[in-house]
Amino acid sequence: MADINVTAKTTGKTADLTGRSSSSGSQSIAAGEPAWDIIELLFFAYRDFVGDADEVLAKFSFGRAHHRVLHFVNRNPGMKVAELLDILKITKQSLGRVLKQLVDQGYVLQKEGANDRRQRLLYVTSKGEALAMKLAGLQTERIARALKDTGPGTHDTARRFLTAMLDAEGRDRVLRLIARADHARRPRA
């Protein structure tokens, strides 16, 4: 396998996937020049990251929108439809179509809010949780392989990099959503 070199803009040093670095400046991002290597690696990494799940979803005639809905509803039981719309940044019509399929096929439940019957709260069924966990398992295997190949400490580095890629004005909200979902999924003692 050929080494892939990535250059840190501030240091001009390159590091291959094993974490070794060199002082070659040939990979540095020139002023005004797009970061083609990173852009393309992100495109291809995303393609492969979702590709594992796409194969499973195709067996159910589901797509990536179904996956994202299952993922966030599984991680955030009782979330409001409005919250899901805000997270996914899709139209109400698109979400309605996907939700209808997931509800009709027994993967998601919609319940009225306790205080406001107009609210629609979303929950995965056991069938929905099983599918969401299967998809998360496939993606976790890919992430674990990549982190193992890149050496110690890369989980934190990857998390910091991806966090920094988020729009600054929405970053805290995303981190709170993740922390809330992590806290809710922890087993109670």
Given for the second form:
2 protein chains.
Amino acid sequence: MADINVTAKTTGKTADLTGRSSSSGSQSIAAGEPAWDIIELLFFAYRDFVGDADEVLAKFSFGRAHHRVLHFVNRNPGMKVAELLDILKITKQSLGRVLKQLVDQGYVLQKEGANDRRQRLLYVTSKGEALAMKLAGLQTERIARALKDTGPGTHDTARRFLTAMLDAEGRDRVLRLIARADHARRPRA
Amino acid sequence: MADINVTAKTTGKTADLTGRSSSSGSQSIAAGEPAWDIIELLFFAYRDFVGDADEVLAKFSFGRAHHRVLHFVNRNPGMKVAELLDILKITKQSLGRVLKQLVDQGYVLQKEGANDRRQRLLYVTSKGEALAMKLAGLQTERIARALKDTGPGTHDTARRFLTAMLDAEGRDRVLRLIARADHARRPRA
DNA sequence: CGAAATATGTCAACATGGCTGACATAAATG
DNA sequence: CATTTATGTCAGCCATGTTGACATATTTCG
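Having seen the form predicted alone, I'd like the form predicted in complex with the DNA now, please.
What follows is the whole complex; the chain from before opens it.
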């Protein structure tokens, strides 16, 4: 749990930009100095990260919007439409468009709520789960490689860094969502 | 340069998800187990990260496309249109649309290349620089806060992790771009 | 019970920012 | 001089976001 993380180790396979920036005193970012490195690395890393999935999705004529819906439904089986809207922060019209396609093509199904019959609870089908897991697998490969290349303890540091990057207001909601999904295991699909 | 990073310190202000995952052995991701935490944190963190800029841009009736152009031109004054296209990986038609608006509204200007008069070298104006720096400042605030909250040594770890997340093929190009921009200081604007 | 609130869906229209394809111009190059 | 290169531009399509207005079924509440 308490992890001693000695990061003297370098990636060792790429032109190294850490040398320059640490020699210019990157520790904590001198007030007023933009964190150019992190800003740009986030841009390029995120693009490559989502790019993995994009290629596969293209074969299904799906886009990132479909991926996001499929991902969260897979992770939170039985979730309400309203919850999904709240997570994605898009309008129901935008969601409706891609959700309809996912349902029509048999990746997602909707069941009436047992208690509240107005609700249309969302589940992935086995076909939907397969695709969601394939996409998650691709992204996990990249993450696992990166964590391995960056050294032990990085998973924890990355998690804490990314958590700290979240808006403070929504942070707990995000963390609760992740924690909840980690427990909600396949009530059925 | 060699940084000893003791990460026993926790963020300490949010519901903590690291406890659960470290207790389930998050070290290096058990083969086949999707890295749900990093996948979802990347999604939410990136959204919040770009959200900072989005709010400001909206006041100028600009979008993320304008931001990206302005950012890279600010960072690489005198860059060629072709270089920018290559960095952004969009078509010249897409670039042309936003670039024209930035030029028309006085954020970016184009000068004939001294050697090659076909080139239209790109520079930010002082107005453009001001906006670019404002946006970078907002994002840097978030990053600096996150790095501070996550503890010393995180800047280096974050940089190395994000670098390792890049496609291996394009990695050196990205690192060279960042390193080059760090040196290219205002040939004028 | 009946009115109001809630969960969801849908139609229409519009904006942004990707894309392809075709074509135009000026300047460099061989 | 012919070709290639750097850039711009017109026209139209697609994906995915938006607003606003309604429709329907169901639950909730006075």
